[in-house]
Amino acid sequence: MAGQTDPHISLFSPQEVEFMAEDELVEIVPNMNMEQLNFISGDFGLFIPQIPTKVPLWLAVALKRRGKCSFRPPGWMSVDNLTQILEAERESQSTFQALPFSYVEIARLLFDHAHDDIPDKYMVRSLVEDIRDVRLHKLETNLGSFQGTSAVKISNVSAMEVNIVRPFVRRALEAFYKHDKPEADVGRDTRSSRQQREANNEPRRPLRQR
């Protein structure tokens, strides 16, 4: 992937971010019998009709496309929970509410492939989009006010949000570093010059007679 193969490119494409999110576990309800599936990432199943089980999102989508299961939407995707999160996001301009790291990608994949399994799907979609927009605005506001070349720490930021702000943060820190470096060099040169003058002004020790 571009962001991994080229160290100078820090921005993943939306497709790459979504691909990484497909390893998140989700709950499905199978409608067929199937033996356990063994993958490098783990073992999933047995699959028994009407018995919920957790599988990676990519596998859940593949089974859903074949009519082999239905989704159980994650608890955070309920209208009540999303409404509370949106209100809390709007109330605080400095903190972010806890959501799954890939909440945007998980929601998008469920809307695309399992919309018939999501209660109040139109309201849920609208709330997720509103939460995303509010959080992005807060990120822009907070990052516009940070200073210095130290690390930037913001809790509960999602994969999509990190991916969007990463290039800006990198460029900003590089600009701060370049701005601070001449002053650091001048200070270092000043200290070196002062130490040299002090050394020259020290009284010389008399030489021992042989």
Second form
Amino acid sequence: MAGQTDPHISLFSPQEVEFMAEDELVEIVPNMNMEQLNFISGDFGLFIPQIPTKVPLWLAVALKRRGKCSFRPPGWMSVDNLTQILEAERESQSTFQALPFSYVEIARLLFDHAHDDIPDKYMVRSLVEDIRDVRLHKLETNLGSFQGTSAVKISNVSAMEVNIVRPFVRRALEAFYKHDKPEADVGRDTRSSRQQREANNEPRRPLRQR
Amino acid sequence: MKSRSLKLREAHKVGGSAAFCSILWDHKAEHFVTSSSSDPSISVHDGLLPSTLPPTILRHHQDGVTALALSHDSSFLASGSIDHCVKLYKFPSGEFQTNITRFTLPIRVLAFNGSGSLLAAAGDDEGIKLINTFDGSIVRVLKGHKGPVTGLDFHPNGELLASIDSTGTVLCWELQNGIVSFTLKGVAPDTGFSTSIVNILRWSPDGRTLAVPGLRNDVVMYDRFTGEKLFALRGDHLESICYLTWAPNGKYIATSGLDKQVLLWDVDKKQDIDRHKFEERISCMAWKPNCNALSVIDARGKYGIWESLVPSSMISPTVGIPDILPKKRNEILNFDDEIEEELHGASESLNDSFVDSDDGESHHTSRKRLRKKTCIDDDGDAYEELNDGSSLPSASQFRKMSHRVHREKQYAGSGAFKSTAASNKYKMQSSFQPGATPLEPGKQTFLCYNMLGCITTIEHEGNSRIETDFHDTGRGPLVSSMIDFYGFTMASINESGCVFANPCKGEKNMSVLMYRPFRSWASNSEWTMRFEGEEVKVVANGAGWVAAVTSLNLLRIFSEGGLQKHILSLDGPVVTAVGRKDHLAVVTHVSDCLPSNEQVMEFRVLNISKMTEELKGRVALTPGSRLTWIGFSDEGSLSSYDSKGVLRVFTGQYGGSWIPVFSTSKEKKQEENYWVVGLNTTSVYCIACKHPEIFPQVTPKPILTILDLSLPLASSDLGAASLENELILKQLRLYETQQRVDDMALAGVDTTALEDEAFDMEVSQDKCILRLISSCCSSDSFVRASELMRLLTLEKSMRAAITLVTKLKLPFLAEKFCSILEERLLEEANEAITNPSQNPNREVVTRVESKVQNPPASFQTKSSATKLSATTFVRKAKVSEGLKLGKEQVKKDETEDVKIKEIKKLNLIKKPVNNVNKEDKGLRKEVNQEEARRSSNPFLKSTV
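Next up, can you give the form predicted together with the partner chain of this protein, since the form predicted on its own came first?
Let's see the whole complex now, leading with the same chain.
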């Protein structure tokens, strides 16, 4: 997909998407005593050894780097669950399985920084990669099949996947819109047409589920 | 016979004088290794075609190689050299692994133990080093020889190590504790300091005898345990023996003498069968495994293989190899055996140990019995026959038989007893260590787990490895792992050190107590204590003390440095013990288990530094349960947990009683068992285990779950169980804190911090009560509400309660509340006036005055309660807000009333006294009690 390589077309670079995903909460098991941390986003802690607590991913990674905690891999990152998801993803061609919105980024960060805390890490890693590939492929084929519409609804698409297809889909939808209503297009620039689309399509959202 | 020539091939060049050369076979006879003390290289020869294939040469040493050793499975080769190094290689590849140790003087001899986990190395240095082959750490240094150690051999069962030095002294070491089991002084020839001749000794493959060259050109056999001389092989050697080796089955022995002869002996008949004369002295020999062949190497570095040396008319040396191989010798067997014995009652196991320990047959009998139990009978018989074929003295065989018969009789007897006399007899629970999980062979288990850290042990090829970890890795000291020769089963850890103990296994292994401090200004401040004739049952440690409770019901208290400070006799057999700072809690049995399966136990809490008893009482348990954990909460109150999942805390209420503060059955998650680790006043720390398991595994590292304390309350019609629970817990907490304040005040310690804490608790308790009042009001239980009103501690919260009920449009309740408040204030005033002598403090007097000034406000509230609710208290939506407002109001009232207080004071005091007299006396009493408690209330001070 074009957006994957060209940073100008994609809205966010993968690094930016990852940065945003770092706000997700993960569970860690600290091995130090520390007071509660008060951040703008909320209070985290107290940190007592061997007692799990939830912190943002970026904080967890920072603590892990200093050897102050170990991760508890999230529940969806088990071999059983991932195998099930992979099978389900392969089975149905139109729907996506429910995974955390930024599962690719979380998995990536965990593998980079906390691979020793993940049981069956090689298996999990290959499963996550497989799931990502299957979903991406599915998304691409689905995009190829939509026609004559100004809105698409696909549920359970993750951040990275949305980010990849967003520029293409947006422009494709714009094009569809233009060609569907040539009379409405006269005398209007693209910006106003987009505004109108946004205003109009709310009730029409569940148009075609792919 | 003599005509048969043996062609020798050169492996190592030996120039000048003779050198000590070594030869070794691997266990499959695929390769053999040679070395020479005048050549730094080691040659690995192909065992099948030694002549055609050039040997692999390992050149890592800088000087001659004096010692070679192969691990039992031939995966590792160790070499020792005159260059003071011991190197480890992979075998057969010969890949260099590591310099596993260094000495200050040349190495003379190396030996692997049966499992390959230990390498013993010795030489001209003072001690024999036992090296852990896994990480190269020195497990132990055995010191005792006066000269260079030239011979080492591990006993086949891995428990003993025999060593011989060049002066001819033999020492036999017990590896478990590193002590010498026997010494044979000067039994072998003195070889001087020459590196070319060594003294040698070898255990027989069945492990019963130790063969050592004698002073009279003979080989002397010694008993494994006592070191008694059994017999000697004496024959045609003209000079003393310099090397000997047992045939794999132990029926033959090959000896080489300084007279350049090699003799083959039949050990059973004690006579030589065959001999061979060589041109040079044979310095080393090795039996080729699975073959009737002996490889030899002479002092010139020439080797050869003496094929089919045992005549075909006799039993081949490869037939009937005793299976005391390390795999078979695994502790699992012994362990199972022990469990079984335990099941059959203590008396019998005692009997066992008496019978077993005086001969050396315990292993054999136990294995045999196990086989009989688990496998088909034929198997065991076959094994017996095999043993009979060897040189087993018939007497011991007979004893064994009779022993077994005896045992079987006992089985029958005990079974009958059980079935008739005590069919439903329950046993007293055995002693346990809090925070330990049951030992499982081959698996890591917790010896101790508490809020601070944990001690784990794993049995690994006969020895155990003990690891100590702190949960807070940043703060706790790093403690290196320890090889445990004793087989510790009990441990306790705190900030300053850890203590270990093992039970005694028969007469040979005494019960040992060991203490390892984490920080000490002096090196080597570990210490051990041995107990003869008694067994450590439970250990505990605290601030500067270590305690051990033994099978003789003795409580022994040691200082941190190992000084024996106190020995107390306890009332009964110990169940468990735990320490925290100065306090030691010991639980003992009071009597046998009741027929209803209730354990009768008693606890004592001792203060070690003051030498006082602080608490004593019975241990409360759920019927039919056992005590599974005992400990101190973070605040220091004694807590217990039983097998039915009820956590109790001991409080001073009602003269000292257990309060069940947590119950597993009340938790929603039924499929989990909780393994308690610790608790504080609000929550319990535990490890959640999936249902069938009741204790956690070491890996993956368990994490703690925090559960709120919840009393087993009856389901009330109020529908506010959590609030009721909270209230009781808060009352409990407040009570404890006030007790502590009183204790500290008595001791003359500054109590302000604790008093502040108590004040905070009172505030939060009042908040809780206010919420309860509101839920009582909504369910129309007004009597309960007024009772709750009386429980309120702070005046401002009472005011808040009044505003609350007025807001809830319950004027009659508001009126009642007002009268309660009045009563309270009058009581206080009364108290202050009648006992002014008790409060001579000026501050207190002013406090009383400020108290007295308040009634006008309350009267006002009473008279215009409804009006006020409409105007002043409209803003108060929440109870907590009401509390705040109440506080503000109190302050306002104070400032306004300060001026007129003197005038009104007398009047007010008169009136209320009359009022109170009319009231119910019981209520008054209650208020009085309230008053008594409030005497230490810091709030009163703070309002002034």
